[in-house]
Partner chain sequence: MKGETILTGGKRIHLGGIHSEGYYIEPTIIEGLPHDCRTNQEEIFGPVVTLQPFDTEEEVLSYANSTTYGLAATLWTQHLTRAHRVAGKLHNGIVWVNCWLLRDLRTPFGGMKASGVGREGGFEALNFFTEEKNICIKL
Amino acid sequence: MQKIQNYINGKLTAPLSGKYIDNYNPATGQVYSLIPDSDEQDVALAVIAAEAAFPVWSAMRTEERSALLIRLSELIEKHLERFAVAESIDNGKPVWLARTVDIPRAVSNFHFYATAALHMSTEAHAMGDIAINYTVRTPIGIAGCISPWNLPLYLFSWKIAPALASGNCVVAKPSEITPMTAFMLSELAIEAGIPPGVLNIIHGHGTKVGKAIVAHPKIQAVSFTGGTKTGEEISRIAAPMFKKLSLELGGKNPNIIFADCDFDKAVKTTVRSSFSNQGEICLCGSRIFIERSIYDKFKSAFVQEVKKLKTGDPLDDTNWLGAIVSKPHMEKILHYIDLSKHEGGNYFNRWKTYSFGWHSQ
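Stick to the form predicted alone and return the structure of that chain only.
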């Protein structure tokens, strides 16, 4: 069975603890690889590597950094299908979605920030005839990047790419639920020639690795996407240390449907926003507010469109929905279905579950 490895100081390494976590295929419920159960010791090594790499990386000509990141984007694109399949197996999303959205966007992220760094500008403001105030943009040091499981490589690259392009070094943690594409990125970073220590990727639980990244005094900035409670904890740890923070946390997005809408477009858009990526997306329309005069009409049309959605094996391109990402998330959905039934709601008895996935009858 494949063992995923950490990426520290330019090398793929085992966790210092020697311990691993099972990595499940959510469509089958089977363990198909092992994830490093890393801790603060692995994070400390990554910080040492990043600290040593920072003087050279931050002083490197922007054109050179840009070329390396463009090379990395080209390698991801070269292996796009392999990344798409890996993400589908790791995350449960349909492979066609990973192939057409997630992986191409990751490619674009590295390319965009690599080229954007070439066109940075500053401002100057004259103070009469006395002086000129001007800004200078400089790298701040080491950035901690912690990404979620719903868009594993896409959001991971969205954090890493701008940090690297602007001359910072990175200690990153992917979700322990979906680690495979981050591990594959480690391999390509070596092939692309990213200098040792510039990018470090540590796998493991948030309570160990994530917390150690946030708390480390030499990590000056933290970017986190995930749950609100975790964001609160990060703020409590980082605020007294005056770290720069970027927190993208949970929400409850409503779709608001008025009577004068383009009805067919509103129905189709609402279905997509509710069920794209199994609904596991920050843009998910998790509530629908409908103007009373078209409520029944819209509800009926929405239900009919949902019934058309085909669910099954994520590796089958004919399926529009794949598997829920993990057993706990599946159980959470089933809990809310039971709760809605208890409160008098009706639902369509066309779904059955097996292993961790949802599959149509």
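Okay, that is the form predicted alone; can I get the form predicted in complex with the partner chain now?
Since only the chain itself is given, any partners or molecules it might have are not part of what comes next.
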């Protein structure tokens, strides 16, 4: 069975613990690969590598850094189909979605930030003939990037691309639910010639690896996307250490439909905004408010369209929805559907709040 490896100091390595976690294919419910069960020792090695790489990487001309990241972007594009299939198997999302959204967006993220860094400028403020102020911007040092399972490579690259482009070294952790494309990215980083230690990818549980990244005194900035509960925990560790924090957390997005809308477009797009990626996008609209005068008309058109959606094997292009990412997540959703059956009135229930842990969004 395939063993995923960590990427530390430019090399693909096994976790120091020697332990692995089962990686499930949600479409079949079967284990299909193994994920390093890394811990703080692996994170410590990654930080040492990042620290050693930082002086050269941060001093490199922006054009050179940019060229390396563009090369990485081009390599992902070259392997787009392979990445799309891997993302679909790992996450359960339809392969057509990975092919048209996830992987192209990862390509764009690297390209966008590789070129954006070329346009960074700083300001000067003159105080007449008294003084002049100028402001410089320098990379922070080592950035910690922790990303979720719903849009695996898409959101992983959304964080590490700007961190690298602005001259930082990175210690990153993809979700242990969907680690495959981040592992494939580490292979391409080697091929692209990203210097050893600049990008380090550590696989494993959030409670071990994520926590170690957030708590490491030499990682001065943490960018996290995931559940609100985990965001709270991260803040509790990082705030007293005065780290820079960027947190992209949960949502319960409203979708408001007025009677004067373009009805057909509203119905069509609401199908997408409700159920794209099995509803596992933080931007999906889950509360649909409809002006009463068109409520029945909208309801019947919407229900009719949704009944046409096919759910099934993510690798079959005729399916519009694929599999839910994991068994615990599927059970959580089914519990919520159950809960809703008791909420018609103001029925008070004892359903315990589900904890998202360190890995979900």
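Numbering follows the first chain given and starts at 1. The term rigid core refers to the maximal set of C-alpha atoms that superpose within 1.5 Å between the two forms. In this text the structure is predicted, and so the values were computed from the model without any measurement.
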Core-superposed C-alpha of residue 339 shifting 2 Å or more between the two forms: yes
